Each structure stands twice: as C-alpha cells, then as structure tokens.
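First, one chain by itself in structure tokens, the form predicted on its own.
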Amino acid sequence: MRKMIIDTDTASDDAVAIVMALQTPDIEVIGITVVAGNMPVKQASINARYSAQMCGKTPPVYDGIDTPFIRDPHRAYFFHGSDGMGEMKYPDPVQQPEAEHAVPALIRLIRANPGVELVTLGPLTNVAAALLQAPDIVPLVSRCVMMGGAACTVGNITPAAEFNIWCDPEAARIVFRSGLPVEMVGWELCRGEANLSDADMRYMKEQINTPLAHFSIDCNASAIRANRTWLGDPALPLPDPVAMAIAIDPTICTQSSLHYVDVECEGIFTRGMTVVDQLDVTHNPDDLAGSMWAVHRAKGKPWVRVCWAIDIPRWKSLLYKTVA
C-alpha cells in the first residue's frame, strides 16, 4: 500500500480528489489536514470529512492553520458558493476533527512513515510551518505532488498567479526552497479539453450514475459558473483532480522537467507568481547574491518537478474510474 497524505483547503473540487484517492484500492491516505483557503479551516474541514464519508472512509482529519503567514484571509466564495460545495447544503458529516493540530500532525505522520506521498490540494501554510519547525521530515517524503502555480504564468485569481500559491505566496517560497521532491501541476492543466465538458458530466450522471459521480457533479455547480461566466472555459475545471491523478499515476503527466522554481513576493502586480527557470539562464550565483537563485544553486541541482502536459482521455478515465 502507498501511504498519502492530502493537504487541503476543501471546497468542490478538491472534494473530488478527496474522493479519488480515498476510491483507489493500493493508497492508503493516513491524514488529511486542512488548511484555509478556498473557505476557512472550520468549514474546509467539514466538506472534507463529508467527502470521505461519501466513500464509507474516515480518515483523520486534521484542522490546521486558518489564515496566512503574513497577508489578509481571501476566500473563493465567488468561485465555489459561501459552503465550498456548490450551495448543495450538505448535512454535517458523523466524523469530527482530531484533537491534534494539523502542523504536529503533519511531522509526526511523516516521521512515522518514511517515504510518504504528500499532496497539497491549497496554500502551503500548513506544509511551510511544518518544514520550519522539523527540517529533517523533507528527505522523508518520496512525493509532493503540488496543485499549485501557474508555469505558464497565466493566473487564475490575478494575471500572474494561482490561487493558493497567491493566497500566502511566503509560504510557498518556503516550500518550494526547501528541497521537497516538488511536483507542480499547475492550474492551466485542467483547462480547455481537459474540463469536464457537458458530454463528460452526462456520462459521469448518465452512465456511471453512482451517488459519487453525481457528487462529484453536484458540489461543483457553483464552479461551473464561474468557470463558464468569468474565465470563458467550456464546463467544469478540476485542477485539484488532475493533480490527483497525476498523484495516483505519474504516467497521466506526459511531459516534464526539472527546473529552479521561485514565488515572488515583493511584486505588486506578481504577487505569487511561480518563477521557473525554464532555460536555465542563471549561470552565476554571484551575480544575484541573496536571490531566490542563488539560494537554491546552493544546494545543487534544480528538484522541482514541472509538468507541462497531460494524457487528457486518461486523466478522465481514471476520475471515472474512481467514481464508479
């Protein structure tokens, strides 16, 4: 059994990859812990504990940090309804939160279980906070397999950033410096084709027709929406899936490469953009003293993970494949 644990701050579509990994028989997801993003911790936690209950699992879940580092709060209330989930108004969940706060939750799991798969799903606050207070976990995790960022630099809440990489962008850069085996799947590859499109969502309710494939439609109606009226994409977006996917089978990311990747910080119009090195370009270190670069030319080779592409038909099979 793969042993994961899922980072998230649950609304519809990481409700969805919620479900998927809890649907897949050789993972074994050992904690989900819930950070703010999309909604508060309090709400987050409970659409997460409802998701696992729509699969019959109750893994511990885990309420974690409820608002950045540094920045004000933002919520995606615009994007998934005020409940996360679609304003389905689901009953609260039979499971409760563990006593234990996300953050020791997270070090002592990933101690616990040397070669860990963690898969962050929102803002990295929980995940930084735990790398400053127990360095030693990072050569402990096989995997992180991250929803996060823009390569393409193409945002979807500011021209140039993502979500939950804007949402707490220090927190990010600690993550992303901190020599985890990063994985990024950025937000742009759930888009065009690769969003569920009206035929895909009939078959989902038609065809498959289980309470998890209408779920998984039905809590996302409030994304569909906004997806269609404010970003112009044919239907249904599932960054949080397609990363998922990607999590379950590396082979549905069929293009990658290593790269130096940073988060800006400073910039008032960049504000948590992912920088990538894509060429390779900053020979010297010298000459940017102090920089993102320079830090991490310190430790050798780049190690983050990009992903430029995926197997559209596949990444959709395998969603359907979890949902029936």
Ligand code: RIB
The other form holds:
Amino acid sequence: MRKMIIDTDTASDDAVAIVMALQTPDIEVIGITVVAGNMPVKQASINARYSAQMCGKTPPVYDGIDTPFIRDPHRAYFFHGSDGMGEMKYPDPVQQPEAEHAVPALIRLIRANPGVELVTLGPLTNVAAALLQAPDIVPLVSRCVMMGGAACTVGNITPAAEFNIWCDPEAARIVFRSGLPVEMVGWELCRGEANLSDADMRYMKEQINTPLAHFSIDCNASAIRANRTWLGDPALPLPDPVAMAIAIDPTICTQSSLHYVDVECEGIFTRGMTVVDQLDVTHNPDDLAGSMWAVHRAKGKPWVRVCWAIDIPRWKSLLYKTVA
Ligand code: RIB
Ligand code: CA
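Mind sharing the form predicted together with the ligand? What's above is the form predicted on its own.
Full assembly next; the chain just shown is listed first.
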C-alpha cells in the first residue's frame, strides 16, 4: 500500500481530490491535515470529513493553522460558496477531528512513515510550520505533489499569482527552499480542455450516475456558476483533482523538468508569484542574478519538478474510475 498524507483547505475541488485518493485501492490515506485558505479551518475540516464520509472512510483528520503566517486571511466564498461546497447544505459529518494539531501530526506521521507521499491542496502554512519545527522530515517524504503556483504563466487570483501561493507566500517560499521533493502542479494545467465540460459533467451524472459522481458535481455548483459568470467559461476547472491525478499516477504528467523555484513576497502586483528559473539563468558565472538564488544553488542541482503538460483524457478517465 502507498501511504499518503493530504493537506487541504477543503472546498469543492479539494473534496473531489480527497474522494479520488480514498477511492484508489492501493493508496492508504494515513492523515488529512486541514489548513485555512478557501475556507476557515473549521469549515474546511467539516468539508474534508464529509467528503471522506461520502466514501465510507474515516481517515484521521487533524485541524491546523487558521491564518497565514503574516498576511490577512482571504476566503474564496465568491467561488466555492459560503460553505465551500456549493451551498448544498450537507449534514455535519459524523466523524470528529482528532485532538492533535495538524502540524505536530504532520511531523509525527512523516517520521513514522518514511517514504510517505504528501499531497498539498491548499496554502502551505501547515507544511511550512512543520518544516521549520522539524527540518529532518525533508528526506523522509518521497514526493510532495503540490497544487500550487502558475509556472511561467498568468495567475488566477491576481494576474501574477495562483490562490494557494498568494494566500501565504512566505510559507510557500519556505517549502520551495526546503529541499522537499516538490512536484509543482500549477493551476494552468486544469484550464482549457482539462476543464470538465458540460458533456463531461452530464456523462458523470447520467452515465456513471453513482452517489460519488453526483456529489463531485453537486458540491461544485458554486464553482460552475462562478466560472461561467466570472471567467465566462462554461466548464468546471478542477485544479486539486488534476494534482491528485498526478499524485495517483505520475505518468499523467507528460512533460516536466527540474528547476529552482522561489516565491515573490515583496511585490505589490506580483505577491505570491511562483518564479520558475526555467532557463537556468541563475547559474550565470558572475552570479549576476544576485545572492537571492544562492540559497537554492547551495543545495546543488535544481530539485523542484515543474509539470508543464498532462494527458487530459487519462486525467479524466482516472477521475471517472474513482467516482464510479
Ligand atoms: O488556485 C486553485 C487552488 O485554490 C485550489 O486548491 C482551490 O481549492 C483553492 O485552494
Ligand atoms: Ca484547495
């Protein structure tokens, strides 16, 4: 069994990603740690536990840090609805969160399960706090698949930044500099043909037609509406499920390369921008780029795996398989 920890700010796309992991037979989700982002931790925890309940599973859920390290919290009510789940008014889940806080839980679970795969679906506040407290966990994590950032492209919450990174850029910078084996899945990979089209959603509801298929679309009702009105896009973007698909089956990422990545924390227009050294220009002999990249070069060769393309049909068929 592959062991996985999911760190999530559970709203409706996280919910589908959690279902995908729990419905994959060879994956054991040994913990779900909750971070604030889309929702305050309290609501995100309810949403995570309800998603697990939909799968008939009770993975331990640990509530975590409810505000970014430095920045004011911003929630995504406009996109995911007031409850984060399309205002479906689901009943409260039976399962309660564990007493242990998410940060000590992350450290304990990683130390007890060397080789564990960590999938992050929200801001990096919990993960960064764990790294600051216990840098020894870095070599114990075999993969850190991160839904986050925008690799050399536009952002979704500002023209320069993707929401998870923008929420807590200081935390994200700590994670990208830590040496953790990050596989960066930017939001751009869920756009275009990777969106669930109306036909895809009809297929899920009418052909697959299982409770999980209906849940996956129903809880995204606000996201569908928001995407149509805000971006004029008649489809459903699922960034967290795309990242989870790559976590479950790495070959779904069809093009990737290793780079240094850092995060803009001082910019006004560029706060939270993921700066990918795509052309390896920070290696110039005179170090013209300045010492800001020395902290990366000191660790040796670039280690962050940036995903540039996915196999869209295989991403969708994996989603269909897990909800079927
Ligand atoms: O930018 C998309 C990301 O922000 C997704 O993880 C979504 O759930 C929100 O957290
Ligand atoms: Ca998320």
